[in-house]
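Take a look at this one chain, the form predicted alone, written out in structure tokens.
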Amino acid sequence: MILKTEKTIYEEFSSHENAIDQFRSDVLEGLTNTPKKLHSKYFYDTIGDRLFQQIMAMPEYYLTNCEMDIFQNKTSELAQIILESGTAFDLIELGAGDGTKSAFLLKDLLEKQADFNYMPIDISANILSVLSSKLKADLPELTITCLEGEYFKMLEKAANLSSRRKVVLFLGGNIGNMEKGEALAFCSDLSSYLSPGDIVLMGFDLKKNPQMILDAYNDKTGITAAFNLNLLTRINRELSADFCIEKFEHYQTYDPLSGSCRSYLISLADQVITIEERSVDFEKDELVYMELSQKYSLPEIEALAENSGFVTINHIMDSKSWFTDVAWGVV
């Protein structure tokens, strides 16, 4: 057993306090803006993690099966892109989650005796713990270094830990959680943290039948609604707020022209919420903007790569051509 020193305990406490301070700041800033907004990155506490696992298992939520199709049936194509240079690498996954999809790639790379270290990055300590335990049981030969925190801070940490080339995974269509301008800035920033020879594998949900997209984010069983509303419960618990969850409901929209799928919470009454002794007014029918899930066309993806410092190596589609994992090289 390794005993924690006083310094280690202080650092853990300090890190937790910093996270709470940032959470408080973001929540208060978002709810005092016009229109009101909450950051979707805070969906993922222990309950939120569990609800999102249920969302991914829903028949309406086609994204999971589409990208799973790629990682189950086209693993060799993904591995070939990664291994083409023949050099050792760090496989860094942004927002790793439970690693269900990437596990297929990890297994294939191990079978091909690739020289690599897996570095999952996630803001949720809980999900990293679950992932690490699962992979150590299923793939005991895998070298794994978990990195908890924001993407770019952890990318910088990964670069300090190892000078090997980087292969970055950004799966699940998570790029779609950003406005198009934000996505361009994110990809440009990402390229600045990487070097020629590094590779990015990024998942994009493609534009398709509008009703299919809307159903995926507005399931009749109410799991997605519970996922969104859980953020209010988290604010109550961690910031001593007094949201009455029953006075808010989930609302979903999709615009097939722009490809923007947006979720909101609607205040069902005039009400005043207290967050750590600060009052926030809500009018009846006022919206709180929660999340964007942007859908792309292939030309839009090509333009994003070109404008952010990448060159397209390949794009690998699922069997229905509803989703693509693109491989970009750093210019």
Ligand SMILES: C[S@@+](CC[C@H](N)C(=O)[O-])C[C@H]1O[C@@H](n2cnc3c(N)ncnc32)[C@H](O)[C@@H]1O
Contents of the next structure:
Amino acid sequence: MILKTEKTIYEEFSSHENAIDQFRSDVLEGLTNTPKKLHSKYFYDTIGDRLFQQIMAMPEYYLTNCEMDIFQNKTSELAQIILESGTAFDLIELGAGDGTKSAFLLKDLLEKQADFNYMPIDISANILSVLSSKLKADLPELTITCLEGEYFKMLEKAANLSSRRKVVLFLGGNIGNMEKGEALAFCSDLSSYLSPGDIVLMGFDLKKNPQMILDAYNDKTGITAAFNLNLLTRINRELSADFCIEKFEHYQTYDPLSGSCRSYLISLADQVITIEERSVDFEKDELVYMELSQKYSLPEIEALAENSGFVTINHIMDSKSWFTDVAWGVV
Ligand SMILES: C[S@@+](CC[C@H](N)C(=O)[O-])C[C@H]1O[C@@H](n2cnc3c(N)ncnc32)[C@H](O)[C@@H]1O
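Now show the form predicted together with the named molecule, given that the preceding structure was the form predicted alone.
Below, the chain from earlier opens the complete complex, with every other chain and molecule after it.
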């Protein structure tokens, strides 16, 4: 689908059929593995997007406020890094979500009359349309090309659409959703898609008081639990499954030694779930592993940059030093 307005181009490249086939195959593979696993990228349907916006507004979920602090109060530092070379660029955002934080940078760049095109990438068509309507209203002069699909597939599309230098944003600590080995492979792949002169701005949540980290993912109001359980509702709706949501419970852990914060769903009974034609057995107390939110130290982030083909330009911290957005250049 291509929908053009005066200054906004919305392009959707993925086919719905391919996406549902991939969803089915990932769900069945994940739930027949030991331990069972569901991929957190599937959290984000329309309800999941809304629940994630509520998570970002929770007092316990400090990550948003910290990164907002950087994007609101250190915008000039970010812009200076991006505008250093003085050439036109594409500002590509991986997993853009509703763009709450990046909007501050976009506004600042427009005020500085930077020559750029904003290209948000997200697998959620819903959140891209939320983002694009919001930006159209707030920053009508912005040129925006929305790319719906997986990070690298859409990065390739972005490179096919334009040969300008690239500034890639990967915010919100999304890199923390990958195991450390996967994060290294991801950053190495990312650097291979880029060229010298390109820049990456990546958000990392830092190791800190373990209770504070656990509380951020284990709120008492149950929003994070609802966010995790919503994936079962999505499987019921899109894959004709019969999960009884009340028979599962959210469980969160944080290991301060490894920095791994992990979420699970626990089956509260022996039960058999039907997903289309397939049956999947769950034992009472069996876990479904849902999501990792890995926390980093600054030396671990430095090592990740060095080992994946980047050089650190700067790291910008929030005022509490709980979160950092690092600027990496391509070697
Ligand atoms: C945790 S939210 C963060 C949103 C935003 N970056 C922020 O910091 O507020 C993650 C976003 O990445 C998107 N996403 C997750 N996995 C993805 C993938 N493999 N490819 C493209 N987008 C993805 C989700 O749909 C969601 O909007």
